[in-house]
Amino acid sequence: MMTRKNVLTAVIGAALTFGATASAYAATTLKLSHNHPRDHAVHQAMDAMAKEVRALTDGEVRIRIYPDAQLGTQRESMELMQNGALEMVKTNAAELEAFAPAYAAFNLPYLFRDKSHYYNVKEGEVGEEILASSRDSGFVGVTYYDAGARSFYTSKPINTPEDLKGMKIRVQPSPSAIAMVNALGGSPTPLAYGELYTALQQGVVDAAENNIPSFSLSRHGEVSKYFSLDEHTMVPDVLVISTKAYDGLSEEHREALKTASMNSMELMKKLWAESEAKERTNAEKLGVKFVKPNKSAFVEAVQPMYDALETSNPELNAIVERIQAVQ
């Protein structure tokens, strides 16, 4: 028989059992998805972020994350968040553009000053509400990731929109990054990242533009041997998540979440700096060349894309006009 002690204990020890798979139970786990390998900054910075996330909420969030697109594409993945299959995607603001207007500013060419005026902007008031300012299509935006600024690479040195002409140029699913190329005289031709280097390789396309790490990181190094930093756009990497799954967390939780978010984008700035060393000098030992080209003949190039803004787009416009103004 029993005795009470052991009874007791019996009850307790059940009691907790139960807790505990409960509280297995009541987890909450997003997904998210991005396009990157393992070994890429913001995978890191993402990394750190979702492990953060779990300790702020004893484990009652987790992020695990699915990278290489393993899900699918960009906008595969924003199409699955869109239908409730994902929770979160890192996409970029080129990509969203198609999805919340507002994020067109961030693709306009030469749109800012410098490094600084960059940051400042995504951290302050304009940032902030571009990132919300998508609720309306079923995600909003938790934070920016460092995307460093996009150039031309090809097989041949660009140092001037001339050498543009006539090449076909592989662009992001934007309006406004293929306007870009048409006031620069070349064939803005969208195409999914994944398909680019078997389409430089086969001339499908003869140029295209990224930044420095993930042009090395995709081995575009191997088939495209010139990379003209001409610096026309910092376009962010941005983290969205479905407006189901934020509203579906506590405050406590979503205050836990932005907290992480905002300490990962800060890590991902000296990420980012370490890959963009690192990866020149791994594309500099393949044999890739970097060439410093004419900036104000491709800045003289692309004003009229701002020039038309106030009659064309005046929202827009106004959006430029603010973020201009930041310090």
The other form holds:
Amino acid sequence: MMTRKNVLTAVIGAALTFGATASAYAATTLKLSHNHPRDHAVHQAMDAMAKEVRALTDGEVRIRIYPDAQLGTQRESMELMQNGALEMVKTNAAELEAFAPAYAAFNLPYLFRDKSHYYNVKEGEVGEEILASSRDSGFVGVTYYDAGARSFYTSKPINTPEDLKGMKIRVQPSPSAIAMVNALGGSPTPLAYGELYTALQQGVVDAAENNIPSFSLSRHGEVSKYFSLDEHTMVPDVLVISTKAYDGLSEEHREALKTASMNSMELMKKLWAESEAKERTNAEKLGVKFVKPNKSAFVEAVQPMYDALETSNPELNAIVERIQAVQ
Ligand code: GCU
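Switching conditions: you have the form predicted on its own, so give me the form predicted in complex with alpha-D-glucopyranuronic acid.
And the full complex, kicking off with our chain again.
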């Protein structure tokens, strides 16, 4: 015979099972693809965001993160998202330039005066407008993540643009990155990130450029022993969601996503600083030398890119002027 306690336990158990099943049916799962390993700061920041979204929506919205380009390169992931096969992608402003031209602004060299200028732009009116600019192309920007500054790395120190002459330099598929390397005297070679290690190892390219954590965590320090801190660009990572998935969320769920993504963006600033220090040490342990070139010759060499903008790309020029006016 069942005691009262046993009956209660059975009833509660059944209710929990039913509840779990009911909420599992009601839950919306958003698949998120990116190309970094789990120990990259951006994965950790997005993991915190996914947990917060789940808590804020009582488990009704779940973000499932697929790291390491498991679902394809950044470009392939963007295409999968536009076709509705996944909902979110963590990419960066350089990759996005081909999908939404306003992101080009972030790929111009030496545009930001310092880190606080960069933060104020990302988190201010211009940054918000750029995130919203791609709505009709099938996706919207959710948030930016700090991704530090990008610098050149290869098998020799790069102290002046002269040192880049005749070198095949891997760039992202971004017209601005291509124009920058041309202005500095190198030969730009667009390649997907996942192909870069082998390309450097086999001499398909001579050099590449990135931030310290990505360089170190991709083990590029095994094949490129000099990292020259010319810090030419500050290209933020960007989390995007398909317009369809975003519009499919209730007002309340959109709010939860906004709150959690803003919190993860803040968290990322701290994770990024820690990761830059840690990965620099890790690279040094591998024998990588960090070189500090004088930036002025680099700044001067890219100036013609800005001079040309006014006539060649008035829309971008207008964004650049607004960014320069940000305090
Ligand atoms: C950074 C960025 C990636 C990007 C990579 C690249 O690491 O976080 O989103 O793919 O640069 O150079 O391709």
